[in-house]
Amino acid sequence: MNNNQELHIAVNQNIMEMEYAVRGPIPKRAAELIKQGMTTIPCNIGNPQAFGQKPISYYRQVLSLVEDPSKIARERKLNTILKHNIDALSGLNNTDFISDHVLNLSESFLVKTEIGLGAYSESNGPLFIREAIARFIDKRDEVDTSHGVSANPDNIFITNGASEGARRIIDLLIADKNDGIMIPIPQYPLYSATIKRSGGVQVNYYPDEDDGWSLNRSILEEALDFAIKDGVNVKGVVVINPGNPTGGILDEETIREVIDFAKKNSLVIIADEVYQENVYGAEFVSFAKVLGDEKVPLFSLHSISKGFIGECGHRGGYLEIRNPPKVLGNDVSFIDVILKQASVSLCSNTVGQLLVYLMVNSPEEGSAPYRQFVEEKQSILNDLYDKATMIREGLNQMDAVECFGRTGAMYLFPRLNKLPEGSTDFDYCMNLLEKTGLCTVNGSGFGQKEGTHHLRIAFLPSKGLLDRVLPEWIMFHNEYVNK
């Protein structure tokens, strides 16, 4: 070969064909516009702190102390001075210092880890954190000695965000090119991309948009029958609750139908429940709670990125497994196979592990940080709902736009019933970006029923920013669809 000739190499075609719309062409164009000096509003992704959402004080106080344990002794000395000689710290009060509760919790965490945050942990995460997660699940699902099935810490894996847990399960389930996973359409493109990367088959099912993104047994059966006739070996069904991108919230009856469907057809369930706090007055019901003692394999996902926490960059989450299936043709347990997967990466990042621990260990009621924690949590969730309401009201002023269902998760997914001839929702979103700086994601990036057009917008910008951009969007829309 000529030494000056460039090397050409074959790469995994499945990866080449993956698509991930929330980081796709429209956000890339937004990055170009920023370089040109334009201000953009990145509503393409659920990234709360990028819009100025303040971290929860309790979480960051503990994190700072565990990362730098020398600060614990210093804070204790300051607290002692404050208690015995308040004049020495004139102008300061109790709220300017870290409480004994936070100091004690931080010390306790360090004692339990034994190795701090800078060393590898067990591949599935420290046992005491997995035990805390199990207690959190049991409390959430109202499990007691006479009711419900307790979570098993040995079947819990701490992961780098919920996405890593989803990828691990799908990677294991796709053993052949004809193996398929059912996913809701529209869906979070993590699932379509992971199925593509694993070389499997994406099997679409379509919740009823006009009925508020409702789901029933016949919708699932229709999708499964179609796949089987097409030669697909369907192995699992993904459910996102609350929905991303739709915000739809499933009730207990619907969850029961999904479980019965999976049981009848020998499928596993992957329950993406990362938005379980984002229900804004509605009730979240977990798949684990409804499952009870039914012997259907269930993989449940949760994350520190969403809810009111918004710690996206710290990458923490967990995967809980119930009724793990048997491995065909092998005596090894499914849990051991997942553990082998985890061990390849040695462990999830330990800062994420700590934040997962805090997510499932809120301050005790009556403790010094409790009131501040509750106020910050409620303020964030109330603010999110107010901003969703503002956008919905703006959508009502746009020609031929409808937005169905309750408000859940962090997104709205309005349907664009009118576009210029030959135009798509991708064209609409790209033009919206160019004209207003508002970066959204076209509905086709999530999948949608043929012949429909949508966009997804994260309702994260500040109210002041929405007050400015919504009139611009309304004007753009009504001019664009009527030109």
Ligand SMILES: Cc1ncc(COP(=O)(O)O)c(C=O)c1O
Contents of the next structure:
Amino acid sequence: MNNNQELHIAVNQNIMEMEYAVRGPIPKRAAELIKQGMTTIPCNIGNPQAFGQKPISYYRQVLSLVEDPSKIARERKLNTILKHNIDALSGLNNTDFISDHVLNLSESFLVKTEIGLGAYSESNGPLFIREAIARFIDKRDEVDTSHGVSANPDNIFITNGASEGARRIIDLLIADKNDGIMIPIPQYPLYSATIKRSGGVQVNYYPDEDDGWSLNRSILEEALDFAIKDGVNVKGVVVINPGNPTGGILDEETIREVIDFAKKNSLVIIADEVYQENVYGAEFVSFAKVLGDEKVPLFSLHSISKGFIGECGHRGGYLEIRNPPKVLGNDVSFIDVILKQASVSLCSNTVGQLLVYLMVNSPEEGSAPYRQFVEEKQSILNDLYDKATMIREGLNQMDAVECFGRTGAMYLFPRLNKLPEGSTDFDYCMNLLEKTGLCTVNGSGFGQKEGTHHLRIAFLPSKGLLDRVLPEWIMFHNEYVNK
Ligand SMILES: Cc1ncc(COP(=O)(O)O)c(C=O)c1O
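Given the form predicted alone, corresponding form predicted together with the ligand:
Below, the chain from earlier opens the complete complex, with every other chain and molecule after it.
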């Protein structure tokens, strides 16, 4: 090789072939347009704080105190001054001070970790956080001594976001190139990309769009039969509830059907429940709750990135496992293998762990931070719903557009029933970006039934921004499809 030649190295083809449309060619084009001075609206990704959603004060107060414990004493002194000499601190009000409740909680967190945030923790996360997660799950699922099955802290892994948990399971399940995992179409491309990277087979199943993205046993059986005939050894089924990109919300009966299906066919279930707080006009029911004492392996995922929290950048989540299987030909449990996987990367980041702890430990009614916490939470959730409604109203004014299902997660996934001859949803989204600055993702990036076209839009921009861009989008649309 001479000095002018670049070195070429063979790489893992699975990584080369992986696709992730959420950060694909359309967002890349948006980045170029920004460099050229255009203002774009990044609705390609569920990243709420990028749109100015304010972090929940309670979380950030604890976070700052735990990161810098010296502030705890300082804040206590200020509280004492406030109590004894209100005038000395005139111009400030109660919310300018950190409550004793928050100070005590931060201090107790530090005592429990013993080592603070700057050291590695246990690979699966500190036990006291995993215990808090187990209590949260039991409370959410109304488990008590006479009803339901309790979560086991030893079967919980704190992760760098839910993505890491999903990757761990899929990496473990794909043992051979014929091993397959069933995923909904459309799906969040973490799943297709991870299956591809692991070298396995993606087995598609298709929730019924016209029936509000409903799912039933025969849809699953049909997809499984098809895969088996193709020689695929199907190992598990992924369910995203509430759905990304569809927003679809599964009811208890459907969850029961998925569990029965998995049981009959000896499959594991991967339940991605990161949007469990983003449910409008319906109730979230967890897979763990419906599973009860059924012996089907269940891997459930949750995250600090979504809901009303939106702490995507802090990378926190957990994986909870029920009925962990044993490794074939070996007496080792999946728990031990996942622990080994986790230990190779030492531990998840400790700030994410703290936020997971806070997510599962909301302030109790009557406590000092309660009111502000509930007000902030409700205002974020209401705002998201209002924005979804605004976009739905905009879609109603567009020719041949239909948007099915209830409002869940952070996205709408309208179907574009009419496009100019030869044009795809990718072309539509690219043109929409160029004309209006609105950055959406083409339906084909998530998978869709052949012959259909969609786009996904995150309902995160401010109402003001939507007021401005929706008329532009409607005008663009009605011109584009009638070309
Ligand atoms: C369905 C689904 N699962 C998982 C994730 C990733 O979550 P995290 O940020 O916790 O890795 C996302 C992110 O958008 C998602 O939509």
